[in-house]
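Only one chain comes next, encoded as structure tokens, the form predicted alone.
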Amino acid sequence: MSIKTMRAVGVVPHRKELKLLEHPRPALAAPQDVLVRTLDVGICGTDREICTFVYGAPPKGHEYLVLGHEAIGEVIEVGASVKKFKAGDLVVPSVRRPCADPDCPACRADRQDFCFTWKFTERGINQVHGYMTEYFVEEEKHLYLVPPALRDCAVLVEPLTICEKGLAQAWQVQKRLPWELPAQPGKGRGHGRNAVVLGAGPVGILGAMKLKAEGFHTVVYSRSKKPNAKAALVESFGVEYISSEEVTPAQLAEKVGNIDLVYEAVGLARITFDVLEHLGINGVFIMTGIPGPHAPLPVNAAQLMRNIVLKNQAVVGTVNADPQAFRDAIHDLGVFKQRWPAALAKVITARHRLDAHRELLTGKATGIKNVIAFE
């Protein structure tokens, strides 16, 4: 690599390939942007998926897309106009970047994750090119603080944050109750709810902690049978994990009692829409899985909407997330450290070289969370 280019790990659609790329070394070309080196890229389903071309769009003149989208960097360097950040700092970037329609108001508030026009860009996935390269330069507003303590385990801000967002829109719908569970000290204000969460990879074992910390009496409901690496990952922080292939749904709600809260972190629309049909009264159902094509699948219809009409549910589905997910994926990062290190610290499988980029990426999936380090 000469000293204009850099490596970096990207698709080419047309083609058809993945492949290690020479690609621009970026440099700063604006006030507010902020020159970044990447330390850690963390791979995720997304990621993965791309690699099958069913989506996956590069930029505009491009015919190759760079990959990657949950990452954790060192500043480097900073526009003349940048206030948050200087050299040294640690950051992490967020995904979407705002539709250019004037007349999209989320997307002018900041709140791409809401966009109307579906004409947002995201990088690594969409338009942009990602974070699995060795540098890159992002605007100062979509970048977040790191503090020096969580450098080991900041890579999992961004899968964090679905669950963030999920779960600030659930306290929303729930502002339509007549009353709040009065919040007790040092018990957080899920105490007295119940919580599953679907799925026992990254997503669904950082939700979890997360409902753990918020005081939910938080259950994992998972396929693979005990025991099993995840399953005892999840009960090392005080979650039960029951496998679906040795209780039903109708099981799991009488075990658990009134679900009050169901965080579907699997991506399965077999599990999801029969664990719906167990949602408790006045229960929220978070949806963030995004299923593949497959052939239609038949669900008592007519007992899911008697359900949710008679039990006054909710069902929420939420993609991306919003500032306030990414700082608050960042201080529950602190919390879940303080708290579980030792569980936290296996979430994250092992961290790779670049050139194991083909093997993460088109392989069969293996442990939690895996991440190419840049360093």
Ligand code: BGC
Second form
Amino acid sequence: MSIKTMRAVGVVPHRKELKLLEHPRPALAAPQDVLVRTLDVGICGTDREICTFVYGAPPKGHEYLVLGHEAIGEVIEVGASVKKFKAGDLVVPSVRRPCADPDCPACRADRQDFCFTWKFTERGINQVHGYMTEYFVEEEKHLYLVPPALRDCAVLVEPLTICEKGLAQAWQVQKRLPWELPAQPGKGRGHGRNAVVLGAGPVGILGAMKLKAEGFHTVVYSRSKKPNAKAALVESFGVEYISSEEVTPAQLAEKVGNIDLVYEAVGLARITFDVLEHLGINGVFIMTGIPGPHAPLPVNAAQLMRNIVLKNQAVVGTVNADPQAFRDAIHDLGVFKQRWPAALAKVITARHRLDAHRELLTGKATGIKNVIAFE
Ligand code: BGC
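Please supply the corresponding structure for the form predicted in complex with beta-D-glucopyranose (the preceding block corresponds to the form predicted alone).
What follows is the entire complex, opening with the chain shown before.
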């Protein structure tokens, strides 16, 4: 019997190669499985980093790893026990899969985003093939239903989950403030609070949309001087854009007032720690970026420590996302699409054919979110 194959984009780390591969076409193997035809796959910084071979690992016993962890697809076939989906449904898959340790409380509670053992796997990143291929099979529990109205933007669900989890963490931390109120009618939970987003890539821009929708007075702080396309996009949905080449972190804090929340989505340690020095009283600093290897950098450690203590600050790192973050991201993309349809459409720079993968993954990074379309 010949095995049917399909096209896939992957890396062969031990040969430092990025390749268009012939990969076996998957089929349902268990009753809870769902066969999905890939529609769109987003390219992110992590994919580009895997293509520099400092990150990422193939499945055990395989020499290559199929890339891609941001996807939307159409259900083709479901296993006998699948209840949530039927053929034709649109779905977004999550990324991380649990470790096998019976004593990992996080993984056993479907919260592998907090895995204690670090033996989790991640589709398209770490020991499980990803979605940059024509079909994939996934268990029902790792897929989320997407309304047809979000077909064109649902590839942004996964990058938005990073902010959804990050902000949920910030609210958990701020439970320490006994007077924090739940959202009032017509006002979000962030009403009256100041948020700064570091970085104007897709994770930053989607985060800015979420913070704005939650009622925060939101500023995006990013390198490029105005005018530029990202600044124009951010300002089109009512968020101020400030260039770090024109305004220092100290001046930023003066302009903004008490910085209650920083959502770091830039992955650069220098600017992150410079802005941390200006976090406000009772503020929370959410870090999501993963910097590449770098020589040590000097930081104003005593000042940082004074601030963290005297101003009751919290610095929280957050990675990956939980099921609620996926559901919230799908809901919020619907909100963004209603409120700012033109801005949301512009987050996707272009849809490309599979042939463009090499340029997208290893060429100069351009635009905001580039997508490979499989249709
Ligand atoms: C992905 C996360 C993943 C992280 C670390 C990010 O690009 O969005 O899902 O956990 O990389 O591998």
